[in-house]
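What follows is a single chain, given as structure tokens, in the form predicted on its own.
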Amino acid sequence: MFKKERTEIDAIDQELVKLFERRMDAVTEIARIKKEHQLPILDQSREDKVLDKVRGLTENKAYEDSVEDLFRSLMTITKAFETKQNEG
């Protein structure tokens, strides 16, 4: 029961990890630049634009709120990572 669906989820998870690592590589570079230029970690206008963009990209509108929640969580994770990167 659910074997096919769970196999599909496992494959998607594998792709998500690769995409997350790519995203974090970009975040690492942004953190370096922010530190170099003494810029704050939080850029609320950028976050608002990202949330608007991903809501608009969501094809299945039943998932819009969940997609926004996902990206809010991602941004919380990346801000914490940027903060750690800039502490040194």
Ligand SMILES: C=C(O[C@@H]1C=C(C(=O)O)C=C[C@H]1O)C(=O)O
Given for the second form:
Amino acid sequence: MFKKERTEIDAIDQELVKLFERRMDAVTEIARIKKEHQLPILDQSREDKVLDKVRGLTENKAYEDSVEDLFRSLMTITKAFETKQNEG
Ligand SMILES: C=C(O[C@@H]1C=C(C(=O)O)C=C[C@H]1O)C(=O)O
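Return the structure block for the form predicted in complex with this ligand; the form predicted on its own was the one displayed.
What follows is the entire complex, opening with the chain shown before.
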């Protein structure tokens, strides 16, 4: 049961991890610049734009709210990472 679907999910997860790492590389650089210029971690207007954009990119409208939830969670994770990165 589920073999085909879970094989598909495993392949997708592999790609997602790669993309997540790429995104985190960019986040790490942003965190470094924020620290250098003593800028706040949170940029609410940027987050609002990201959420608008990813909702618009969602082809299956049944997934739109879930995509927003995903990116809200993602940005919570990145902010926590940036905070940790810039401690001390
Ligand atoms: C990565 C940044 O830091 C935070 C995280 C964001 C994100 O993960 O997309 C967006 C805005 C910021 O609240 C940024 O400022 O671009």
